[in-house]
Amino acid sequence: MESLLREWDGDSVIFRFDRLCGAWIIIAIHSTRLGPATGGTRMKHYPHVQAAVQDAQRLARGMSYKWAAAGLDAGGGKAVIAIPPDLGPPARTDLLRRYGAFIHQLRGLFLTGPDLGTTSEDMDIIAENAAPYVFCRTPAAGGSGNPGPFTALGVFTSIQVVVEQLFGDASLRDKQVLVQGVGSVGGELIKLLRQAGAEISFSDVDPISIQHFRRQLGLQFVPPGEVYDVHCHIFAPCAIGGVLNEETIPRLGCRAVVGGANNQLATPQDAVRLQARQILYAPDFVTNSGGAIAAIGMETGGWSPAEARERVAQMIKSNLFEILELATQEEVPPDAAAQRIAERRLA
């Protein structure tokens, strides 16, 4: 734990813990060079408590640079609520309040959003104690609601832009994408995906969703541990991250990696490795940021949801075109070039 403290580039880490129900509250603070610490709360199961941390400073440090990317003035935070597995809904509930709470104390050095694991209707929640450091409560609530339509018309802009790149064509029709993990924003893609004319094969672990996708869709089902042995032209991760390493990354049938997961990289030589293998990686920062450019955008700016889309649209495509510009001409991975300009603004 010391490590993790000692060597994190970022500002801080705060921790409390939960005797009532025996969580872990931890925020990352990364910088707020740029504005206020900003993301979301994340909600699930860890292992061990250094594992939550990690989670925390690496999504924080990530938030840095998709603020910095997309010339937000907001600073990179997050918040992981590391639960016990067998959390019930009513003590749940309690548990976003005291979160809540916390938050207030914070004075708005932390503002926040749904994550993997929480939704808007918890946003509502949070929010009892916590206004007005919470975005994306419900519209009823008076906020912006689920992110994850404009963080997928984010990843569906990036693949556009990757197919033009690599095609001259940003056309999909008969374009092969394979999405993982079906969940808010995997879904949402393939809704786009399928308008567009792509053909879409997915890969999901919940055979609910499994059902819907291929038998009421009837799209091409891949099992989890096939996904990187298929051959298609765009794969695109939108559930956890970590997945692309030095054991998947040999494995890659498709042309490019354009996903709507966090941290997909495991570490940073993997960007290194795409690139020997010629798979072009739009990075997930930049990718991703649709949900977050929104919710800024509508309740800080009086964006309609329709100038949001269109925003989004806008400044996801011009980004990643600058990106993919810039590590041409300088002989890098994608990633990188997008870390160099976020770090001009960051400085």
The other form holds:
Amino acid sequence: MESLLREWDGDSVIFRFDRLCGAWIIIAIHSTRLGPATGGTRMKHYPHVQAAVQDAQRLARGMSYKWAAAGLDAGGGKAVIAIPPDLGPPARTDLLRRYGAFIHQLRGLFLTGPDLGTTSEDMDIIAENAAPYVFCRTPAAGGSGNPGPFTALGVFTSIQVVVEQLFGDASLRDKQVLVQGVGSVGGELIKLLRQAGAEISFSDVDPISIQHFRRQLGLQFVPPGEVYDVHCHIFAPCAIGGVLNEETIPRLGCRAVVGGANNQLATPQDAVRLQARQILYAPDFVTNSGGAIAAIGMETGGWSPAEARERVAQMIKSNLFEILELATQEEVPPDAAAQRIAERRLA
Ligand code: PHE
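And the form predicted in complex with ligand PHE, for comparison with the form predicted alone?
Okay, now the whole complex, with that chain kicking things off.
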């Protein structure tokens, strides 16, 4: 734990042990240089506290880069709530209320929104105590709602940019796209891909989602163990992080990786591994920034949902074009080019 805290390049990590249910609340503040630290609240079970701290740190760092690359005045932070495996719904709701009170005590040092394991309905509960530091409450409660569709739109736009770069034409007709994870982002991405005429396959671990996408939509299901061996044009990771690593990259049969998950690369070295295999990797903190951009735009910039859709698509398209161009010019992986652009702003 000590070395995790020593070696991190961020600002601070705040801990709270929730005695009543045995959860750990960990808030990583990576940078407040561009504005108040803003990032989602991830809620899940972790094998041990260190794993939760490391996740919070990496996700907070990703948020600093996400905001900087998008040109928005917000800082990087992330909350992780490491819950016991058997937390029931009433205990979970009570925990969210106590978490809200904790956020309120921080008086705006950290602003939050949904992430893996939390929803807009959860933001309503947190905001009972933590308003005005909570984004993406339900529209009924005065918030901008689920950011998933906006994140999905950004990923979809990124896929178009990459397809144009690789094949000279942005049309997705007959392009094979594999979507890993059909949750609030992957599920919405599939809708957009269908409208665009792509050939879609998907993977997930949840039996109900698998059933839905397979039976109702007639999509091809790929068992989780085979995801990294599928031949396709685009692989779109929309679930967990760390999926691009030493073990999976040699197996990949895609031309590009463009997805919605945070921290897709296990290590920085993996960007180089992908480049060596001539697989174009679109940096995750750019492709998945749509939800965060839309939430801030709608709740602090007065954008309508239609305007948010337009701006998200336009911003991500021009940012990604700039990144791919810089990568070609400088002969570096797109991830390095994107980091350079973000770091220029953070400096
Ligand atoms: N989960 C979002 C992301 O990773 C975080 C977020 C959403 C932050 C909405 C603020 C508002 O981008």
